[in-house]
Structure formats: C-alpha cells, structure tokens
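Presented below, as structure tokens, is a lone chain in the form predicted on its own.
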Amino acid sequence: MSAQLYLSDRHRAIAEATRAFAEKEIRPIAARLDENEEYPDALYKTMCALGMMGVSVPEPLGGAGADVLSYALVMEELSRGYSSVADQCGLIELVGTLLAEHGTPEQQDRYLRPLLKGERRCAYAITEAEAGSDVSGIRTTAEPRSGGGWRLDGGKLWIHNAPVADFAVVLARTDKEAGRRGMSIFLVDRDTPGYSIGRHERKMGQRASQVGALHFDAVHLGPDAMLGPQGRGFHMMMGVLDKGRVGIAALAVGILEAALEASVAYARQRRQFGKPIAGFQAVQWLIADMAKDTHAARLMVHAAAARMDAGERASLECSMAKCFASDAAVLHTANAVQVHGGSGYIRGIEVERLMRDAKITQIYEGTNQIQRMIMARHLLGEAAG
C-alpha cells in the first residue's frame, strides 16, 4: 500500500528490493528476536555485503551513495520486517555521516570503512543520567594531556549497542565555560584502557537493539582521537539529527504498515457472530483509519526528505514527520491489538510486538515533546520564547 508519488525508477527498486530481502531475511526471525533479545551479527554483515548500511554516504567512502530519500524508503522497509534492524540500520547512517563529513582520511579508513563492511561495530554516545533531552547538560570532559592528546572521564547511559560495540562515539566537554560551544567529539576504541561497559539493559520493546552504559576512567586518548575541530561537538552531532529524525519517522511508518497488513488479514478470517469480523463498521473504522495515517506519515517522510536532498533546511519538516509517524505508531499499533482482540495481547503474536516497538520512537532522537517545542518556535519565532 505504499505510495509511489515522486519515487524515481531508483527509488521504487530500492524500495522493492529492501521488502524482498526484509520479507524472506528479516520477518521470518523477528519474533526469535526479540524473545532472545539477539543482536544478529551475520544479518547485518548480509545488509552490509548488499550496501543498505551508510545508504546516503559516498561510494568512494565505501557506502551506497544514495539520497536522503532512499535512506527513508530502506528503513521503512527494513522496520516493516523488524524495527530493531532497521534502528541499526539507521545508528550506522548518523556515524556513517559523521565521519564522512568530519573524518580525516585516516579516520575514515580505520573506523568508517570498516563499520561499512561490517568488519566494526559503533555506538553513538551522547546521553547521560542529567543530559537527555537537554545535550547541553552534559558532563563527561575531556580534558587535555600535558604530553599531547586527552584524558577523558565520564559516563553514558541508554546508548544503543552499547554491549557490542568496538568504538564509540563520544560527546565530551573540552571547556566547561563555553557551553554548547565547549562540546567535542571522539573516536573511543574498546579496548582503549579505562573504557568498561556497563549493565545490558532488557527494555520493553525492538528488544534486538543492544542498550547500555559507557564508562571511561581516565581514558587516555590521542590528538587523533577528536573527530572534528574541537568545540563543535555538539553543532556537529545536532547536524546530522534532521537524517535521524526522518530515519525514525520512516521506522515509524514500517511499523504501521505492518501492523496495518496484519489487522487486514486479521479481519478478513476471523469470524464472530457467523460472518468475518471485516464487516462490523467498529473493525473496518479502526483499520481505515489506520490506513489513513500510515498514508500520511510516508508523505510527511518523503517530503522532509526531498527537502534535505534539494539541499534546503527541513528541521520544521523533519521534526512534524517524526512526531506524526511516531505518535501514529503508538496508536495504530494499540488499534491493531484491539482487532486481534485477545490473541493480540499474547506475545508471539506479531501486533503484541509491534505494539511494544512502537513506543520508543515517541522518545528517542528527541521526545515527541521536543519535536513541538521545534514546530512552535519554527512557526511563533521569539514569541515562543
């Protein structure tokens, strides 16, 4: 049911061939997933071989090259098989954009092109207990080295492949006096002494997603270590959120669409009261509905990404796609349990499932909340204070 409006030959066989892989690589598995909270290494290496991670990052960097719009139309697809692939998918197109942008050769070619491959695994580190909403609070510091380089300290929490990364990338204060332009970026290795990894967190749903904390304990980095010119940190990782925001919004709608498809074959072979429960106006109003919104959510992702691809600033388009399709997700997905009726709230089921994945995407790459703070001040000006 996916529109095709403004999709050019490239993106409609992208598109396709991301539900082909998603429907026999990805759904199959969803469930064992998310049951055993698994981190599929081999999957990814697969998607990494087939070029669906680093979607919009330069050929000659080792990614696909393609638009922000392709970028969309993969996690969309991929999230329609499962969502915790898909926020992989899209954790490696934030770093993948940073070091493409801010990397200096030798930085591309020891963390970038490898994480292409599949080769390394990033974590994007930037949340702390009294940093989430608000980046500028936090308090992880690098300070400098008297024999050259950095000495960082500092802890983070709720970061995504946290577990199982091989470096991280790290928001750190290098001037507690200069706020927002105090912040500075760094490439973090493993196994860099005084880097420890903290609990696994088991989370409500896209439970595949590794979360978890970050310590660092005088971690002694060198001057190659910064990505980036120092004090930029936070302009830079603030760059590159109107891609995550539409990466999360297209999430969103492959959520939808799937707990939409669902609730269609749901309602076309259940039955009550001698007829399929297709024909009571109170099922068929739920699922047009539902239908209506997963409709608008991918023109709203589509348009916020065409924008970026034209090079204009769609920060107010990105952030009404996020906040639509995720608000969307987390009542559609509820709708979907309620025309399961009880074996919707039975966990092997998939609507059970989507109704679980579907609420982290109200949250993460800012509060839906924030994204309204966004609009208002976009649309009021000062007066919005």
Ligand SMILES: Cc1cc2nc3c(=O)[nH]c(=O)nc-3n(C[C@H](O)[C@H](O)[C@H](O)COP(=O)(O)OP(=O)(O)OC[C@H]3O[C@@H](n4cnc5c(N)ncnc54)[C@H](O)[C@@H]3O)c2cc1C
Contents of the next structure:
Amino acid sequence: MSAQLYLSDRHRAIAEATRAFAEKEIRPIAARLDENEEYPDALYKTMCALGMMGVSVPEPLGGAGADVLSYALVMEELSRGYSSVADQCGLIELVGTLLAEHGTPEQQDRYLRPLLKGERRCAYAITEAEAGSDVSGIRTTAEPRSGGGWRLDGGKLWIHNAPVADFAVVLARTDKEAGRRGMSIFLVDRDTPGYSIGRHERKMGQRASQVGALHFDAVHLGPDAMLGPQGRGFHMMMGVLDKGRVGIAALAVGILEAALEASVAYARQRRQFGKPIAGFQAVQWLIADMAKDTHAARLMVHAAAARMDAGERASLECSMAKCFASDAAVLHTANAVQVHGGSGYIRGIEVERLMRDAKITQIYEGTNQIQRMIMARHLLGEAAG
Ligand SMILES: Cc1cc2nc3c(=O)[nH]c(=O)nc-3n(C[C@H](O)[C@H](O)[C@H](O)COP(=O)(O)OP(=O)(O)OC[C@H]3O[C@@H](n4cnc5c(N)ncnc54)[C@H](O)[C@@H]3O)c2cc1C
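Can I get the form predicted together with this ligand as well, since the one above is the form predicted on its own?
All chains and molecules follow, beginning with the one already shown.
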C-alpha cells in the first residue's frame, strides 16, 4: 500500500505488520491453497494469536479493540497475500461483532472467546435456495417447543465455512406472519442432533474458502440459543452489513494491489520487439488505469471506514466502496492477465488466480446490483420506489 498521509502512526503500524505477515506467511502458499482447495487451519490459529481476527471486537471480549479503519487495513493487506485468507478474517469479524453487540455473557464465553482464539470455527448462515438477494424470502423456521426452546427446520446454501464450522449463526423465521420482524438469530452447534452438512461446493475462485450447505432437521435448541431479541434477527444481520461491505471492498483493493504489482513487474521484465513491453503505450495505459482505480478504491474504503469510526451512518459510502472496488477488481485482474499475455492464463501464475478470486466480490455481501439499488434509494428517496 502506498503510504497515506492521513493515516495515524498506529494505523500505519497495523498495515505494515499485516503486510509483512502476509508477504511471509500467506502469499507464498496462496497458489497451493488454491490448487488443493485447502483450509489452512494452522495459519488461522496463528492469526488469532496475533490479534488479526476480531480486529474491531473489544479487548475484554478477546478482540483487538481497534477501529473499522484498522479492520479495513488488515483486510487489504491479508487479501494482497490471498483473498481467501482475508475472507476468513471478514467472516470472523462479522460473527464476532454480532456476538459482541448482542450476545449474553454466557454466549460470549461459549462462542466468541473460543472463536477469537481459533478454538472454534463459525459460519454465518442467511442464504437459502429461494432467498438470495431477497433475504425476506427465507423459509427456515424456528417453532417454539412446549416446555421451552425451539425446533429448527430448513436449510442454507453456499455458506462460507459450512463444511468445517463448529457452530453456525442461523437466521430463521420465528413468526411467519410478521415479515422482516418475524426473523430471529440462533446459535447452533454442529454436534446437535438434526444438524447436518450438505454438499461441499467446488468454486471458481477463493478456493481455500470452504463453502457448502447446512441442513436442519428437527434440531432442538434451548431458549439460550437465541442471539439478541426475538424478531430482531433481520435487523441485526443488516446492522453488521456496513462493516461487512467495507471489509469486502478492502479485500477487493488487496486483489487490485496484487494485480498491479504483478503487472508492473512483468511489464518491466518481459521483452518483445527488442524492448520491454513496458515501453508500449497500450500496456502503459492498462497499468495506469489499474493504479488509478486501485488508489480511488482505497480512498473510498478509508473514507467509509472513517465515517463509521466517527459514529456516523455510512451505508451509502460502504455500498459505493464495495461496488466500485469489486467492479475495479474484476476489470483490472482481467487486464492484468492481458498484460501477462498467454502466461497470465496458466495455472500457478498469480494473476490467473486473482482474476478468478475477484469475481465473487461482485456477488457476495449483496450483489453490485443490490448495492446500486441502495445508492439510488439514498439519493432519490421515495421516488426510487
Ligand atoms: C462463494 C460464496 C460464498 C458465500 N458465502 C455466504 C455466507 O457465508 N453466508 C450466506 O448467508 N450467504 C453466502 N453466500 C450467498 C451470497 O450472499 C448470495 O449468492 C448473494 O447474496 C446473491 O444471491 P443469489 O446468489 O441467490 O442471487 P439472486 O438474488 O438470485 O440474484 C441473481 C441475479 O439477479 C440480480 N438481482 C436480484 N434481485 C435484484 C433486484 N431487485 N434488482 C436488480 N437485480 C437483482 C442479482 O444482482 C444477480 O445478478 C455466498 C455465495 C458464494 C457464491
């Protein structure tokens, strides 16, 4: 990352330490993790010990107690190493934030502290076959049981960490008539009878991230399994989305930065027609646009994070940053492959992986069509419909 004058010494130190870690421990193994679809458990445990998971979770609860800008810096630098690793950090940040803000002390002892120590792995389960962008369409239900507690039935799809998670944070319908006010969140342990893990998906990119389905067949839960108040689940999940989106935007900036560095290095070294391809204007402009959009995306991420840290609403800025950075990542990783010519299309070359890794950033944490809808509603109000 080029040094940003406005960053405090602490923010710079966080970015530099994370960059050094990613350069040494993550980037060299990224191709192997991608090729083998490998979940790097030991690496995540080390990152937990170093305070890279739960960056903005308060210290007394086991987090690093830093701000959202710090979280964004960590996400960018991890992603420059390998975006699947940053994605794990983002998942833990979201689940950690929910547990820190809404968990009882018992829930925090049982789930949050072990999560941040790397002793337990989590999943964040909203999406279903019929409910993707439209979360209000979920069909998983939690019915009250006579004598207390709940019976959970349903299924979730494309859930990050589903194949490995020790517990899942599940959005379910507790009142079929109450629309968005009829959803609640449950903490569901993997070893509860009726909890089963569905198909492990094979993906285009971010292949070290384990993604799959979860099924709940008459899962009996105690009253203490509910996270936060009944009927507030939808709003609680949406409440952490700004942090989620600024995190994915930062992850996209990390992919952009890696693509830019690789393209600059290759353009200097590769010779055709008797000179480095860096000497051709067509190549120069691809790289200049890559650098311009990487810089703009980074500034948008920092501005959105700083607004959140000031305690202001930043939904518009977070949607803009996520949409811009992920669109830029998809465009410029394809251009990075172009700069590399045929070698950019070969497995094992970094930009080939970056191009595959970038695509999902336009889809998860709300597709970019949904981000544009959010922006339009902010700008146009009720006239947007
Ligand atoms: C690798 C991966 C990891 C994921 N991890 C998780 C996870 O951990 N937890 C989780 O809960 N989910 C997760 N998801 C699911 C992800 O959040 C959804 O895929 C995403 O929200 C989009 O939903 P959908 O795929 O059903 O697409 P759809 O909602 O069916 O959308 C299909 C297309 O229609 C467009 N569209 C939909 N509605 C509108 C509209 N109103 N206006 C304009 N265009 C619209 C979309 O933008 C998209 O282009 C993951 C998905 C993947 C692939």
